[in-house]
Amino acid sequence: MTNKPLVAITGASSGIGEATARAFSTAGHPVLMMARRIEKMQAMGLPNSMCRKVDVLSRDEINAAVADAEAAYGPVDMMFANAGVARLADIGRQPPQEWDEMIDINTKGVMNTVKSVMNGMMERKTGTVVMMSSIAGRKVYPDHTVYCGTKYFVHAVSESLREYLSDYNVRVLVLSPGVIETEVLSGVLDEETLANYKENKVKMGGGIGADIVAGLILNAYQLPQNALVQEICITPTRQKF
(Lines of atoms letter the chains of each structure in order from A and count residues from 1; the text may use other names and numbers.)
(Lines give C-alpha, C1' and ligand atoms only; values in the text may rest on other atoms or scores of the structure.)
Protein backbone atom coordinates (compact mmCIF):
# COMPACT_ATOMS: atom_id res chain seq x y z
CA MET A 1 0.00 0.00 0.00
CA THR A 2 0.98 3.66 -0.33
CA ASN A 3 0.09 6.85 1.47
CA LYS A 4 0.13 8.90 -1.71
CA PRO A 5 -3.23 9.84 -3.22
CA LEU A 6 -4.97 8.01 -6.03
CA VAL A 7 -4.69 9.17 -9.63
CA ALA A 8 -7.07 8.04 -12.36
CA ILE A 9 -6.43 7.97 -16.10
CA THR A 10 -8.67 7.24 -19.05
CA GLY A 11 -7.14 6.01 -22.28
CA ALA A 12 -4.45 4.41 -20.14
CA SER A 13 -3.64 1.48 -22.42
CA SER A 14 -1.21 3.33 -24.69
CA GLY A 15 0.52 6.58 -25.54
CA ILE A 16 0.47 9.49 -23.12
CA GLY A 17 -2.06 7.74 -20.89
CA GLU A 18 0.17 4.70 -20.46
CA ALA A 19 3.27 6.84 -19.92
CA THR A 20 1.47 8.93 -17.32
CA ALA A 21 0.31 5.83 -15.46
CA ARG A 22 3.90 4.59 -15.36
CA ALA A 23 5.24 7.97 -14.21
CA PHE A 24 2.78 8.33 -11.34
CA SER A 25 3.21 4.70 -10.33
CA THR A 26 6.97 5.15 -10.19
CA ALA A 27 6.38 8.22 -8.03
CA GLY A 28 4.50 6.02 -5.56
CA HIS A 29 0.88 6.75 -6.43
CA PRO A 30 -1.84 4.13 -6.71
CA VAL A 31 -3.29 4.33 -10.20
CA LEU A 32 -6.72 3.60 -11.63
CA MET A 33 -6.25 2.79 -15.32
CA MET A 34 -9.30 2.86 -17.57
CA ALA A 35 -9.52 1.95 -21.26
CA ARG A 36 -11.23 -0.45 -23.60
CA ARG A 37 -8.15 -2.69 -23.94
CA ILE A 38 -7.86 -4.05 -20.43
CA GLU A 39 -5.27 -6.69 -21.34
CA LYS A 40 -2.75 -4.00 -22.33
CA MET A 41 -3.15 -2.26 -18.99
CA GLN A 42 -2.87 -5.48 -17.05
CA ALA A 43 0.31 -6.37 -18.94
CA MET A 44 1.96 -3.25 -17.52
CA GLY A 45 2.00 -4.92 -14.10
CA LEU A 46 2.03 -1.69 -12.10
CA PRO A 47 1.94 -2.05 -8.31
CA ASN A 48 -1.03 -0.60 -6.40
CA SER A 49 -3.00 -0.31 -9.60
CA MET A 50 -6.50 -1.18 -10.73
CA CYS A 51 -7.44 -1.84 -14.35
CA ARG A 52 -10.98 -1.41 -15.57
CA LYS A 53 -12.46 -1.88 -19.03
CA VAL A 54 -14.30 1.39 -19.56
CA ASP A 55 -16.04 3.10 -22.44
CA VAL A 56 -15.98 6.82 -21.61
CA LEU A 57 -19.40 7.22 -23.20
CA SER A 58 -20.80 5.15 -20.33
CA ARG A 59 -21.18 7.25 -17.19
CA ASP A 60 -22.08 4.11 -15.27
CA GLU A 61 -18.83 2.36 -16.24
CA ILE A 62 -16.66 5.33 -15.29
CA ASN A 63 -18.49 5.90 -12.03
CA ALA A 64 -18.22 2.22 -11.10
CA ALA A 65 -14.49 2.15 -11.83
CA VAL A 66 -13.89 5.27 -9.74
CA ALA A 67 -15.96 3.87 -6.89
CA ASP A 68 -14.03 0.58 -6.89
CA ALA A 69 -10.65 2.33 -6.89
CA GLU A 70 -11.63 4.82 -4.20
CA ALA A 71 -12.82 1.98 -1.99
CA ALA A 72 -9.37 0.45 -2.26
CA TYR A 73 -7.07 3.49 -2.33
CA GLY A 74 -9.01 6.53 -1.14
CA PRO A 75 -10.30 9.53 -3.10
CA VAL A 76 -9.12 10.36 -6.61
CA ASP A 77 -6.82 13.37 -6.27
CA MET A 78 -6.04 13.67 -9.99
CA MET A 79 -8.13 12.69 -12.97
CA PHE A 80 -6.52 12.70 -16.42
CA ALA A 81 -9.31 12.87 -19.00
CA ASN A 82 -7.08 11.48 -21.70
CA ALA A 83 -9.24 9.14 -23.81
CA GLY A 84 -9.85 10.40 -27.32
CA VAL A 85 -9.80 9.56 -31.00
CA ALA A 86 -8.33 11.35 -34.02
CA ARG A 87 -10.08 10.62 -37.31
CA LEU A 88 -8.20 13.17 -39.38
CA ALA A 89 -9.41 13.67 -42.94
CA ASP A 90 -10.38 16.18 -45.59
CA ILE A 91 -13.85 17.26 -44.46
CA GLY A 92 -15.21 16.97 -48.00
CA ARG A 93 -14.57 13.26 -48.19
CA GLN A 94 -14.80 12.28 -44.54
CA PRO A 95 -17.68 9.95 -43.59
CA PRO A 96 -20.03 11.68 -41.11
CA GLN A 97 -19.77 8.60 -38.89
CA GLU A 98 -16.22 9.67 -38.13
CA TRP A 99 -17.52 13.09 -37.02
CA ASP A 100 -19.94 11.37 -34.67
CA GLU A 101 -17.21 9.23 -33.13
CA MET A 102 -14.90 12.17 -32.45
CA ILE A 103 -17.65 14.41 -31.13
CA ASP A 104 -18.92 11.68 -28.81
CA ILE A 105 -15.60 10.49 -27.38
CA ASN A 106 -13.66 13.76 -27.38
CA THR A 107 -16.43 15.90 -25.90
CA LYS A 108 -19.07 13.78 -24.15
CA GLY A 109 -16.43 11.31 -22.97
CA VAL A 110 -14.36 14.10 -21.44
CA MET A 111 -17.37 15.53 -19.64
CA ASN A 112 -18.39 12.11 -18.30
CA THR A 113 -14.85 11.64 -17.00
CA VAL A 114 -14.73 15.00 -15.25
CA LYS A 115 -18.16 14.52 -13.71
CA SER A 116 -17.12 11.22 -12.12
CA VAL A 117 -14.72 13.00 -9.74
CA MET A 118 -15.70 16.67 -9.75
CA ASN A 119 -18.23 16.68 -6.92
CA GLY A 120 -15.91 14.74 -4.62
CA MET A 121 -13.05 17.15 -5.28
CA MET A 122 -15.34 20.10 -4.60
CA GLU A 123 -16.43 18.60 -1.29
CA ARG A 124 -12.83 17.92 -0.24
CA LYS A 125 -11.64 21.34 -1.48
CA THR A 126 -8.73 19.78 -3.33
CA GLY A 127 -7.90 17.90 -6.51
CA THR A 128 -6.51 18.28 -10.03
CA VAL A 129 -8.20 17.65 -13.37
CA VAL A 130 -6.00 17.26 -16.45
CA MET A 131 -7.82 17.74 -19.74
CA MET A 132 -6.39 16.26 -22.92
CA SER A 133 -6.59 18.75 -25.74
CA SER A 134 -4.12 19.24 -28.59
CA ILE A 135 -2.22 21.84 -30.54
CA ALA A 136 -5.31 21.40 -32.76
CA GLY A 137 -7.30 23.01 -29.95
CA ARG A 138 -5.26 26.20 -30.34
CA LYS A 139 -5.02 26.45 -34.14
CA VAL A 140 -6.91 24.90 -37.04
CA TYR A 141 -5.77 22.60 -39.82
CA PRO A 142 -7.62 21.99 -43.12
CA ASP A 143 -7.69 18.23 -42.68
CA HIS A 144 -8.48 18.32 -38.94
CA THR A 145 -11.83 20.14 -39.12
CA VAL A 146 -14.04 18.18 -36.72
CA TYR A 147 -11.08 17.05 -34.61
CA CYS A 148 -10.11 20.69 -34.13
CA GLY A 149 -13.70 21.45 -33.15
CA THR A 150 -13.65 18.82 -30.44
CA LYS A 151 -10.35 20.07 -29.06
CA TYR A 152 -11.49 23.70 -29.09
CA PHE A 153 -14.43 22.39 -27.06
CA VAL A 154 -12.02 20.95 -24.51
CA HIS A 155 -10.23 24.29 -24.25
CA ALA A 156 -13.48 26.22 -23.78
CA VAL A 157 -14.85 23.83 -21.17
CA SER A 158 -11.52 23.81 -19.34
CA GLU A 159 -11.41 27.61 -19.12
CA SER A 160 -14.91 27.66 -17.69
CA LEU A 161 -14.26 24.78 -15.30
CA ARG A 162 -11.02 26.37 -14.11
CA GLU A 163 -12.83 29.52 -13.07
CA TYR A 164 -15.73 27.62 -11.52
CA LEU A 165 -13.58 25.14 -9.60
CA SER A 166 -11.07 27.71 -8.38
CA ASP A 167 -13.49 28.61 -5.58
CA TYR A 168 -13.17 25.01 -4.41
CA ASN A 169 -9.35 24.92 -4.61
CA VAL A 170 -9.50 22.43 -7.50
CA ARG A 171 -7.00 22.84 -10.33
CA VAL A 172 -7.71 22.42 -14.06
CA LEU A 173 -4.77 21.91 -16.42
CA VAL A 174 -5.09 21.65 -20.19
CA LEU A 175 -2.58 19.50 -22.06
CA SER A 176 -1.99 20.62 -25.67
CA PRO A 177 0.63 18.40 -27.33
CA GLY A 178 1.84 18.60 -30.88
CA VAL A 179 3.32 15.57 -32.61
CA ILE A 180 4.01 12.86 -30.03
CA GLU A 181 5.19 9.29 -30.59
CA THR A 182 1.92 7.51 -29.82
CA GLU A 183 -0.68 5.34 -31.54
CA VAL A 184 -2.67 8.40 -32.63
CA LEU A 185 -2.04 7.66 -36.31
CA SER A 186 -3.93 4.39 -35.95
CA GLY A 187 -7.09 6.49 -35.82
CA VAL A 188 -6.43 8.14 -39.17
CA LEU A 189 -8.28 6.13 -41.80
CA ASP A 190 -7.96 8.59 -44.69
CA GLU A 191 -4.93 7.46 -46.68
CA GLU A 192 -4.03 10.86 -48.15
CA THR A 193 -4.22 12.63 -44.80
CA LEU A 194 -2.22 9.86 -43.17
CA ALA A 195 0.50 10.09 -45.81
CA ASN A 196 0.74 13.87 -45.42
CA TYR A 197 0.92 13.58 -41.65
CA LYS A 198 3.72 11.03 -41.83
CA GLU A 199 5.63 13.16 -44.35
CA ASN A 200 5.41 16.23 -42.12
CA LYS A 201 6.43 14.18 -39.10
CA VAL A 202 9.58 13.04 -40.88
CA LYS A 203 10.40 16.64 -41.85
CA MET A 204 10.34 17.69 -38.21
CA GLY A 205 12.57 14.82 -37.14
CA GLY A 206 9.85 12.74 -35.51
CA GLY A 207 7.64 13.25 -32.52
CA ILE A 208 8.37 13.65 -28.82
CA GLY A 209 8.33 10.64 -26.52
CA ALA A 210 5.17 10.20 -24.46
CA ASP A 211 7.34 9.82 -21.36
CA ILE A 212 8.44 13.46 -21.69
CA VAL A 213 4.83 14.61 -21.65
CA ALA A 214 4.06 12.36 -18.69
CA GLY A 215 6.96 13.88 -16.77
CA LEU A 216 5.55 17.36 -17.32
CA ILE A 217 2.14 16.30 -16.02
CA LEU A 218 3.75 14.79 -12.93
CA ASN A 219 5.85 17.91 -12.30
CA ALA A 220 2.82 20.18 -12.64
CA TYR A 221 0.79 17.97 -10.30
CA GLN A 222 3.53 17.98 -7.68
CA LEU A 223 3.40 21.75 -7.29
CA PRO A 224 1.65 23.01 -4.14
CA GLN A 225 -2.13 22.96 -4.48
CA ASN A 226 -2.21 26.76 -4.60
CA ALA A 227 0.00 26.78 -7.72
CA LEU A 228 -1.46 25.88 -11.09
CA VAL A 229 0.11 25.32 -14.48
CA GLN A 230 -2.93 26.25 -16.54
CA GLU A 231 -1.73 24.76 -19.81
CA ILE A 232 1.09 22.59 -21.06
CA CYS A 233 1.69 23.14 -24.78
CA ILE A 234 4.57 21.01 -26.02
CA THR A 235 5.72 20.29 -29.56
CA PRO A 236 8.88 19.07 -31.25
CA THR A 237 11.32 21.96 -31.62
CA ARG A 238 11.12 21.63 -35.40
CA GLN A 239 7.32 21.53 -35.58
CA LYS A 240 6.28 24.67 -37.48
CA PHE A 241 2.52 24.23 -37.41
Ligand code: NDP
Contents of the next structure:
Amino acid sequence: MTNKPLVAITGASSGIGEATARAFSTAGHPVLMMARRIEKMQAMGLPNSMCRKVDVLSRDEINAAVADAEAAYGPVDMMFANAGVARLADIGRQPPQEWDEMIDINTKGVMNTVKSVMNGMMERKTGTVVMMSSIAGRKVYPDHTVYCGTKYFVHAVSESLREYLSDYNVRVLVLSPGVIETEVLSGVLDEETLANYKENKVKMGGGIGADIVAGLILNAYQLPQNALVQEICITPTRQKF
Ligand code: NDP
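Form predicted in complex with the ligand structure, per the form predicted on its own context:
Full assembly next; the chain just shown is listed first.
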Protein backbone atom coordinates (compact mmCIF):
# COMPACT_ATOMS: atom_id res chain seq x y z
CA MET A 1 0.00 0.00 0.00
CA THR A 2 0.97 3.64 -0.34
CA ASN A 3 0.14 6.73 1.68
CA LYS A 4 0.32 9.05 -1.32
CA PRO A 5 -2.98 10.52 -2.52
CA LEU A 6 -5.14 9.14 -5.29
CA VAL A 7 -4.85 10.53 -8.80
CA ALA A 8 -7.48 9.97 -11.50
CA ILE A 9 -7.00 10.07 -15.24
CA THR A 10 -9.43 9.87 -18.16
CA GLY A 11 -8.15 8.52 -21.46
CA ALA A 12 -5.69 6.34 -19.57
CA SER A 13 -5.82 3.50 -22.12
CA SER A 14 -3.26 5.04 -24.48
CA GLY A 15 -1.01 7.98 -25.29
CA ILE A 16 -0.54 10.82 -22.84
CA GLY A 17 -3.07 9.44 -20.34
CA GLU A 18 -1.35 6.06 -20.24
CA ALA A 19 2.08 7.66 -19.84
CA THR A 20 0.78 9.86 -17.03
CA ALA A 21 -0.75 6.87 -15.23
CA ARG A 22 2.60 5.12 -15.41
CA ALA A 23 4.51 8.21 -14.17
CA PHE A 24 2.27 8.76 -11.14
CA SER A 25 2.22 5.06 -10.34
CA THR A 26 6.01 4.93 -10.43
CA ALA A 27 5.99 7.93 -8.07
CA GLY A 28 3.93 5.83 -5.64
CA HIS A 29 0.41 7.13 -6.20
CA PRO A 30 -2.69 4.97 -6.42
CA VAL A 31 -4.26 5.64 -9.82
CA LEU A 32 -7.84 5.52 -11.05
CA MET A 33 -7.67 4.84 -14.80
CA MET A 34 -10.73 5.55 -16.91
CA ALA A 35 -11.39 4.92 -20.61
CA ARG A 36 -13.60 2.74 -22.79
CA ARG A 37 -10.95 0.11 -23.59
CA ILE A 38 -10.64 -1.37 -20.10
CA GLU A 39 -8.53 -4.33 -21.25
CA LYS A 40 -5.72 -2.00 -22.35
CA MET A 41 -5.60 -0.41 -18.89
CA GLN A 42 -5.76 -3.75 -17.11
CA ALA A 43 -2.88 -5.03 -19.26
CA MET A 44 -0.67 -2.27 -17.83
CA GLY A 45 -0.81 -4.08 -14.49
CA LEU A 46 -0.09 -1.03 -12.35
CA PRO A 47 -0.02 -1.61 -8.58
CA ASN A 48 -2.63 0.17 -6.44
CA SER A 49 -4.69 0.98 -9.47
CA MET A 50 -8.35 0.73 -10.36
CA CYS A 51 -9.37 0.43 -14.03
CA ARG A 52 -12.88 1.49 -14.98
CA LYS A 53 -14.69 1.31 -18.28
CA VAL A 54 -15.90 4.89 -18.50
CA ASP A 55 -17.24 6.96 -21.35
CA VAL A 56 -16.67 10.60 -20.37
CA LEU A 57 -20.04 11.44 -21.88
CA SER A 58 -21.65 9.58 -18.99
CA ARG A 59 -21.66 11.60 -15.78
CA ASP A 60 -22.98 8.54 -13.96
CA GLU A 61 -20.06 6.37 -15.08
CA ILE A 62 -17.43 8.93 -14.08
CA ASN A 63 -19.07 9.67 -10.74
CA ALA A 64 -19.39 5.96 -9.92
CA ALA A 65 -15.75 5.29 -10.80
CA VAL A 66 -14.57 8.20 -8.66
CA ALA A 67 -16.75 7.11 -5.73
CA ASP A 68 -15.43 3.53 -5.87
CA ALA A 69 -11.79 4.62 -6.12
CA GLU A 70 -12.22 7.13 -3.27
CA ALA A 71 -13.75 4.41 -1.09
CA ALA A 72 -10.63 2.32 -1.68
CA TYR A 73 -7.88 4.94 -1.68
CA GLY A 74 -9.22 8.18 -0.19
CA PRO A 75 -10.05 11.45 -1.98
CA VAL A 76 -8.86 12.23 -5.50
CA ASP A 77 -6.08 14.81 -5.12
CA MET A 78 -5.42 15.21 -8.83
CA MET A 79 -7.79 14.75 -11.76
CA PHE A 80 -6.36 14.75 -15.28
CA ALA A 81 -9.26 15.47 -17.68
CA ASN A 82 -7.38 14.13 -20.67
CA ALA A 83 -9.73 12.04 -22.81
CA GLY A 84 -10.20 13.53 -26.26
CA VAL A 85 -10.45 12.87 -29.96
CA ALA A 86 -9.07 14.70 -33.00
CA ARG A 87 -11.24 14.22 -36.07
CA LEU A 88 -9.20 16.58 -38.22
CA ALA A 89 -10.54 17.32 -41.69
CA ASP A 90 -11.17 19.99 -44.30
CA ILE A 91 -14.19 21.75 -42.79
CA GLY A 92 -15.95 21.96 -46.17
CA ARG A 93 -16.17 18.23 -46.57
CA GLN A 94 -16.21 17.11 -42.93
CA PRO A 95 -19.33 15.16 -41.89
CA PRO A 96 -21.05 17.08 -39.06
CA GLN A 97 -21.15 13.86 -37.00
CA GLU A 98 -17.41 14.35 -36.53
CA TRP A 99 -18.09 17.80 -35.05
CA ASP A 100 -20.61 16.29 -32.66
CA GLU A 101 -18.12 13.70 -31.45
CA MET A 102 -15.32 16.21 -30.86
CA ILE A 103 -17.56 18.76 -29.20
CA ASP A 104 -19.14 16.16 -26.93
CA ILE A 105 -15.97 14.38 -25.83
CA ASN A 106 -13.49 17.29 -25.77
CA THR A 107 -15.75 19.84 -24.08
CA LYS A 108 -18.67 18.21 -22.25
CA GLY A 109 -16.53 15.19 -21.41
CA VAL A 110 -13.91 17.44 -19.84
CA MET A 111 -16.56 19.31 -17.84
CA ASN A 112 -18.14 16.06 -16.63
CA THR A 113 -14.71 14.90 -15.51
CA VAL A 114 -13.85 18.08 -13.65
CA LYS A 115 -17.26 18.23 -11.98
CA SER A 116 -16.83 14.71 -10.58
CA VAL A 117 -14.10 15.92 -8.20
CA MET A 118 -14.46 19.69 -8.04
CA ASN A 119 -16.85 20.06 -5.11
CA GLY A 120 -14.90 17.59 -2.99
CA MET A 121 -11.71 19.53 -3.64
CA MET A 122 -13.47 22.78 -2.72
CA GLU A 123 -14.65 21.29 0.57
CA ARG A 124 -11.18 19.94 1.38
CA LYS A 125 -9.53 23.20 0.26
CA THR A 126 -6.95 21.31 -1.74
CA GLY A 127 -6.54 19.47 -5.02
CA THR A 128 -5.26 19.81 -8.57
CA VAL A 129 -7.17 19.71 -11.83
CA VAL A 130 -5.23 19.26 -15.06
CA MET A 131 -7.27 20.05 -18.18
CA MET A 132 -6.14 18.79 -21.57
CA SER A 133 -6.20 21.46 -24.24
CA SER A 134 -3.65 21.66 -27.04
CA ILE A 135 -1.47 24.15 -28.84
CA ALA A 136 -4.58 24.15 -31.05
CA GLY A 137 -6.31 25.85 -28.10
CA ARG A 138 -3.93 28.82 -28.51
CA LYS A 139 -3.92 29.27 -32.29
CA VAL A 140 -5.86 27.89 -35.23
CA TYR A 141 -4.57 25.45 -37.84
CA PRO A 142 -5.86 24.37 -41.26
CA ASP A 143 -8.12 21.28 -41.05
CA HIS A 144 -8.43 21.76 -37.26
CA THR A 145 -11.49 24.03 -37.30
CA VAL A 146 -13.83 22.31 -34.85
CA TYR A 147 -10.98 20.62 -32.98
CA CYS A 148 -9.53 24.09 -32.34
CA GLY A 149 -12.99 25.23 -31.22
CA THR A 150 -13.10 22.49 -28.60
CA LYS A 151 -9.61 23.28 -27.36
CA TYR A 152 -10.29 27.05 -27.20
CA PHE A 153 -13.26 26.06 -25.05
CA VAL A 154 -10.93 24.20 -22.67
CA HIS A 155 -8.59 27.18 -22.49
CA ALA A 156 -11.46 29.56 -21.66
CA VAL A 157 -13.07 27.29 -19.10
CA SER A 158 -9.81 26.37 -17.43
CA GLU A 159 -8.87 30.03 -16.95
CA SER A 160 -12.30 30.78 -15.51
CA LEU A 161 -12.08 27.73 -13.23
CA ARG A 162 -8.56 28.70 -12.19
CA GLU A 163 -9.84 32.07 -10.99
CA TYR A 164 -12.89 30.55 -9.29
CA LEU A 165 -11.03 27.71 -7.57
CA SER A 166 -8.14 29.90 -6.39
CA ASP A 167 -10.39 30.94 -3.47
CA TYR A 168 -10.51 27.27 -2.47
CA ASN A 169 -6.76 26.62 -2.78
CA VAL A 170 -7.43 24.29 -5.72
CA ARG A 171 -4.97 24.41 -8.61
CA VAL A 172 -6.03 24.37 -12.27
CA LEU A 173 -3.38 23.67 -14.90
CA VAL A 174 -4.11 23.76 -18.62
CA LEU A 175 -1.96 21.55 -20.81
CA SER A 176 -1.15 22.66 -24.38
CA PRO A 177 0.96 20.14 -26.23
CA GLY A 178 2.08 20.29 -29.83
CA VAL A 179 2.78 17.10 -31.75
CA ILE A 180 3.11 14.13 -29.38
CA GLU A 181 3.55 10.49 -30.48
CA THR A 182 0.29 8.76 -29.48
CA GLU A 183 -2.67 7.00 -31.10
CA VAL A 184 -4.37 10.35 -31.73
CA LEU A 185 -4.03 10.15 -35.53
CA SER A 186 -6.20 7.02 -35.56
CA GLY A 187 -9.09 9.47 -35.19
CA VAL A 188 -8.25 11.30 -38.43
CA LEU A 189 -10.41 9.72 -41.10
CA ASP A 190 -9.88 12.32 -43.84
CA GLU A 191 -7.07 10.87 -45.95
CA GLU A 192 -5.76 14.14 -47.38
CA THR A 193 -5.67 15.75 -43.94
CA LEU A 194 -3.87 12.73 -42.53
CA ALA A 195 -1.28 12.80 -45.33
CA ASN A 196 -0.65 16.53 -44.83
CA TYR A 197 -0.34 16.09 -41.06
CA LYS A 198 2.14 13.23 -41.45
CA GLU A 199 4.22 15.17 -43.99
CA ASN A 200 4.41 18.14 -41.63
CA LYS A 201 5.33 15.83 -38.77
CA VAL A 202 8.23 14.34 -40.73
CA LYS A 203 9.45 17.87 -41.51
CA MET A 204 9.69 18.65 -37.78
CA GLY A 205 11.56 15.40 -37.07
CA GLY A 206 8.53 13.61 -35.56
CA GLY A 207 6.50 14.19 -32.43
CA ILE A 208 7.88 13.93 -28.91
CA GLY A 209 7.23 11.12 -26.46
CA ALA A 210 4.15 11.07 -24.24
CA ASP A 211 6.44 10.22 -21.32
CA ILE A 212 7.97 13.71 -21.57
CA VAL A 213 4.53 15.28 -21.15
CA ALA A 214 3.75 12.93 -18.26
CA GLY A 215 6.98 13.92 -16.50
CA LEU A 216 6.05 17.61 -16.76
CA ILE A 217 2.61 16.98 -15.24
CA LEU A 218 4.20 15.06 -12.38
CA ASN A 219 6.75 17.83 -11.77
CA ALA A 220 4.03 20.50 -11.72
CA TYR A 221 1.88 18.39 -9.38
CA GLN A 222 4.79 17.82 -7.00
CA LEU A 223 5.27 21.55 -6.36
CA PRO A 224 3.85 22.73 -3.03
CA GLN A 225 0.08 23.32 -3.12
CA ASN A 226 0.62 27.09 -2.97
CA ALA A 227 2.57 27.03 -6.26
CA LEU A 228 0.67 26.65 -9.52
CA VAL A 229 2.03 26.10 -13.01
CA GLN A 230 -0.92 27.66 -14.83
CA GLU A 231 -0.08 26.30 -18.27
CA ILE A 232 2.30 23.82 -19.81
CA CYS A 233 2.92 24.42 -23.51
CA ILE A 234 5.28 21.77 -24.86
CA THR A 235 6.14 21.16 -28.52
CA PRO A 236 8.86 19.54 -30.55
CA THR A 237 11.68 22.07 -30.88
CA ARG A 238 11.33 21.97 -34.65
CA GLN A 239 7.54 22.50 -34.62
CA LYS A 240 7.34 25.99 -36.11
CA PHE A 241 3.54 26.55 -35.98
P1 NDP B 1 -4.78 8.79 -27.80
O2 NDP B 1 -5.70 8.54 -28.94
O3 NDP B 1 -3.60 7.90 -27.64
O4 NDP B 1 -5.59 8.81 -26.42
C5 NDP B 1 -6.90 9.28 -26.32
C6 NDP B 1 -7.52 8.72 -25.07
O7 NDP B 1 -8.82 9.28 -24.88
C8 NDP B 1 -7.67 7.22 -25.14
O9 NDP B 1 -7.25 6.66 -23.91
C10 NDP B 1 -9.16 7.02 -25.33
O11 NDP B 1 -9.58 5.83 -24.70
C12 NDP B 1 -9.71 8.23 -24.59
N13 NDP B 1 -11.07 8.56 -24.99
C14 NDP B 1 -11.51 9.03 -26.17
N15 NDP B 1 -12.83 9.19 -26.15
C16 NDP B 1 -13.26 8.83 -24.92
C17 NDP B 1 -14.52 8.76 -24.29
N18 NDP B 1 -15.66 9.12 -24.92
N19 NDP B 1 -14.58 8.36 -23.01
C20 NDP B 1 -13.46 7.98 -22.36
N21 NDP B 1 -12.24 8.02 -22.89
C22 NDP B 1 -12.14 8.42 -24.17
O23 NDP B 1 -4.31 10.29 -27.99
P24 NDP B 1 -3.55 11.34 -27.04
O25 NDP B 1 -2.93 10.70 -25.87
O26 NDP B 1 -2.74 12.15 -27.95
O27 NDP B 1 -4.79 12.22 -26.59
C28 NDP B 1 -5.05 12.64 -25.27
C29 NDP B 1 -5.46 14.08 -25.28
O30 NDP B 1 -4.35 14.87 -25.71
C31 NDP B 1 -6.62 14.43 -26.20
O32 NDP B 1 -7.50 15.30 -25.53
C33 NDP B 1 -5.94 15.16 -27.36
O34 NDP B 1 -6.80 16.09 -27.97
C35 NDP B 1 -4.81 15.84 -26.60
N36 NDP B 1 -3.69 16.31 -27.42
C37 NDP B 1 -2.91 15.42 -28.12
C38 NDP B 1 -1.86 15.87 -28.88
C39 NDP B 1 -1.01 14.95 -29.69
O40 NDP B 1 -0.25 15.41 -30.57
N41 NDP B 1 -1.02 13.66 -29.46
C42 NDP B 1 -1.51 17.29 -28.94
C43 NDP B 1 -2.37 18.13 -28.14
C44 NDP B 1 -3.41 17.65 -27.41
P45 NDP B 1 -10.68 4.79 -25.22
O46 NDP B 1 -10.70 4.86 -26.70
O47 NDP B 1 -10.17 3.47 -24.67
O48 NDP B 1 -11.94 5.23 -24.57
